[in-house]
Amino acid sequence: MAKIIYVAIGNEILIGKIINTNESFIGTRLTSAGIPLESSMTIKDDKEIIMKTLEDCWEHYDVVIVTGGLGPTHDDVTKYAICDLFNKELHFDSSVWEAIQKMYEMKDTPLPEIVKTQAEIPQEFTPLPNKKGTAPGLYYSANNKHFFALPGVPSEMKSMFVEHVIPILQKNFSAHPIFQKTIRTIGIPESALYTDTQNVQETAQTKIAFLPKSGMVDIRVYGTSEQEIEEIITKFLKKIPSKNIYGFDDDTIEELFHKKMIASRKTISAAESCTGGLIQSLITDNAGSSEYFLGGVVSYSNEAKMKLLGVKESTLEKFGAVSEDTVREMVLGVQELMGCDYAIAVSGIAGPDGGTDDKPVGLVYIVTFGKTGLVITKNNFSGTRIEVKMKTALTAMHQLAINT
């Protein structure tokens, strides 16, 4: 099997200013192609460090994949380090230059003189076309080894990787496909989910990974036997309550909610307090949501709850804004106001302050009105203010989707 290493180049990654999503994409694509990564690393934009690192990688690996540092500015030094490593001179590639000129013509913007350096390619390297930007990818092969340098910008790198890198590797190396399937859950902590399903075991061929994230846990089953994966998935599905499974593989709550609402041919509105409009934002992120989403209210203050949604002053005085009684009146109020079929209402304490012994930070009441009527839940979310808001929004959408 091919030994493949991925090297990300970029100071912005190392200082935490950007997240390297390229690594996840490259790892996923190579695994699906049956030629998975063996190792990866991130290094700074320094010519000497780049050259020494890539020299070591070229010596010990069959395939070296590099992203970043191919732009035209002073800190983009990857191409020059590559030239020194392989003892190559740069030469001007007219076909690359023509492609760059056409791109600027289509954009109808002036072409900076510095961009011309993007057409300079190391000798004996093959330029890989860039459909999204000006920096071509670079490909070199010698002694049954393969070297790829790709732009760091994800939108540029991804299409280049799929259209050029994967086919070259599949042509030169035997593939051993890795199959995988993911169960996506919400509302069950990782420890509880693991405890409830611990009788579902790995095998020599098939592995299980529990992958927690904010308010949700993915269970990924992967290995070389597709049949064995399906058998293990079936065992998990018998152990996990269906209400806590929101999808599989790349499903998202937002997308599944959208599909369910489209299929229902019903309308919906939302009344939000602690989420500040986040639910409505997530709903309208989906193109076509106007078919079912009528609008909503962000009733952050008690005055807004009373004035816009008809929440009774006596309810707020007796039970408080964060209560089952208040969210019930909020959801009924937004239904009357908007004339919708279904509705969501939420009120809670997102923090970091404002909690009490009786009503701690993270306490959120969610009410949804769907095809079987009202469903009200009391939730105690953990995390930062932003995490509590996101957990609330996704839980509310999932709660209604179950009842749609």
Given for the second form:
There are 2 protein chains.
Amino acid sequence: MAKIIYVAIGNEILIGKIINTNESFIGTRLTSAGIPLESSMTIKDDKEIIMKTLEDCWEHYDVVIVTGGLGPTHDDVTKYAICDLFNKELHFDSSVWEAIQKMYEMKDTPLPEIVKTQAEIPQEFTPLPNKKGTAPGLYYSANNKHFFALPGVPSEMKSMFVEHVIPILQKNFSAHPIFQKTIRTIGIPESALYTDTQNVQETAQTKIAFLPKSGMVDIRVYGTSEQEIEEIITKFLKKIPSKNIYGFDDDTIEELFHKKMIASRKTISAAESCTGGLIQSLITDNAGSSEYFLGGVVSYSNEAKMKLLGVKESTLEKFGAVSEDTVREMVLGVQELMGCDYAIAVSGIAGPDGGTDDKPVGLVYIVTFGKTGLVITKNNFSGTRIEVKMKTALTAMHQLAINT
Amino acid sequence: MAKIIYVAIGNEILIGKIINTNESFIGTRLTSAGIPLESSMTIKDDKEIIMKTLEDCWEHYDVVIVTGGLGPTHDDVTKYAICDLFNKELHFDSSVWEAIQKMYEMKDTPLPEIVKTQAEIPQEFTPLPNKKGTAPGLYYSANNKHFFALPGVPSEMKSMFVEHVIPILQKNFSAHPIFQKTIRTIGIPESALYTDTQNVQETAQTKIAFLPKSGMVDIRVYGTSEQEIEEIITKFLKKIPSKNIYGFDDDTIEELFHKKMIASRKTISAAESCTGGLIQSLITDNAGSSEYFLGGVVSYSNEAKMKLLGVKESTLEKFGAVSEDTVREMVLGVQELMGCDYAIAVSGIAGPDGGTDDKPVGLVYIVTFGKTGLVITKNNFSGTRIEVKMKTALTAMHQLAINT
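I would like to compare: after the form predicted on its own, may I see the structure of the form predicted together with another copy of the chain?
Every component of the complex follows; first up is the chain already shown.
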């Protein structure tokens, strides 16, 4: 199997200013192609360090993929380090230059002089077309080894990676894919899920990983064939209540919600307090959500709850804004206001302040009106304000999705 | 200066399932402490690979910081690799065990048997307390070199890093900080900003970086003293209109908005169409936003615009939902509905569908009602649906923030 290393070049990553999402993209695409990453590195955009690191990688790996430092400005030195490493000169590539000129013509903006250096590439390197920017990718191969230098800007890197890097690697390396499938769960703590499925884990011959995130837990099953995985998955599914499984692999609660709502042919609306608009924002992240989502209300203050949703002052006084009675009146209020079929309402304490012994930070009431009518749950979420908001939003969307 | 490497252990990162946000956190904190990262790596959670990599790092670096693989399950092998590398045995640490028991007592949940292995640590290693989980950090020092193994779960790693790792490093290495300051801009394209400030860039002796993100551009200035940086910053500030500068360093538009609103002692509300609740969600991400934010409306459908906000049917028919006239009626409508002082309303085409020649995807009208009354802007944002939503939200919040 090919040994592949990914090297990100950029001080911005090392000083923590940028989160390197390219690593995750490259990792995902290589894994799907059956030629997963062996390791990855991040190094400074210093010409000497780049040269030394790449020299080391070129010696120990079959494939070296570099991103970053290909731009036209003074801190872009990757191309020069590559020339030194492989002992090549830069030469002017007129096909690259034509592509750059054409791109500027299309955009109808003047072409800065500095951009012309982008057409200079190391001799014997193949330029890889850049659909979204001016810096071409650079590809070199020798002794069955493969070297790629790609732009660091994610949108430029991604299309180049999919269209050029993956095909070259697939042509040169026979893939020995490791299969995997993930069960995505919500509403059961990791430790309970682990204990409940201990038997299944013990009988499985291959690797199983538990991956908790945002109050949800993924169970990932690895194997050497799809059949082997399916057998283990089937055993897991017998041990976990189906209402706690929201999907497989890359399925998300947002997508499940979207599909369920489209299929239901019902309209919905939401009344949000502690989530402050997040539920509706997640719903409208889905293109096509206007088919079922009418809009709704962020009833952050008590006044808004009363005025827009008709929550009774006496309810707020007697039970408080964070109570079963209040969310019930909120959901009925937003249904009447918007004239929708289904609805969601939430009220809780996102923190960090505002908690009491009776009603601690993280206490959230979620009410959904779906196929079988009202469902009200009392939840205790842990985490920061932002995490409590997100857990509330996803739990609420899931609660409605399984009742449509 | 100390040479520091960070090694993340985890297949989940390499196969692209998890984005490694720990890298950014560690990078930021080390940079602030004046002892920045030299490089970082991600490797598989395979005991042999871990041992070999760490051996190499321990030879070439002064400080090795490892995260991940410290949990109690079978795929957590970091501790065993460390024992092999440093030739140490595991021993049971009763102080760690007491801390774990206490944590479970506080949570009032039963303690799983498997957790007891967390109290086993390599001999001569110092356990670092874990406030948020059961796995202690592990610290070892020899020959002026320092080795840290920390949990991979971000919340556990972060508090341990700040409370234990940073103080140990600061005690052992005298920092030679590289100073930096960032000017954060919105509303000017990178190329225009670059051209407009070319003189300043040419006179500066130290490094300057342009960092575009989400329609905003950061200009980062590096230097060997604060004074040197301030001189360059001052020159930049003379070339960039102040309305396009929303802050410095880690300032965000969300925070600027929050501070301005708190200071204004005014109440606000929002009526959102294409952003679908995102503006209100960003506002309520700020703890304390209830002081000024009353709530608002997500008027996604035309019906909601008419019914909740009193937008006239004739306006929607004549000019369309995405028009200056509609957003003007939306903002006045939400002010009347909520009884607030200031307000924001947006309507646009987030895409990917729904664009026309006249009204392409990315066209967004933003209206704010602030100190000087109504301000309406017509914007053309590029990017995906999610990006257009985010650019709209931040531009709208900035537009109101500079008019309070």
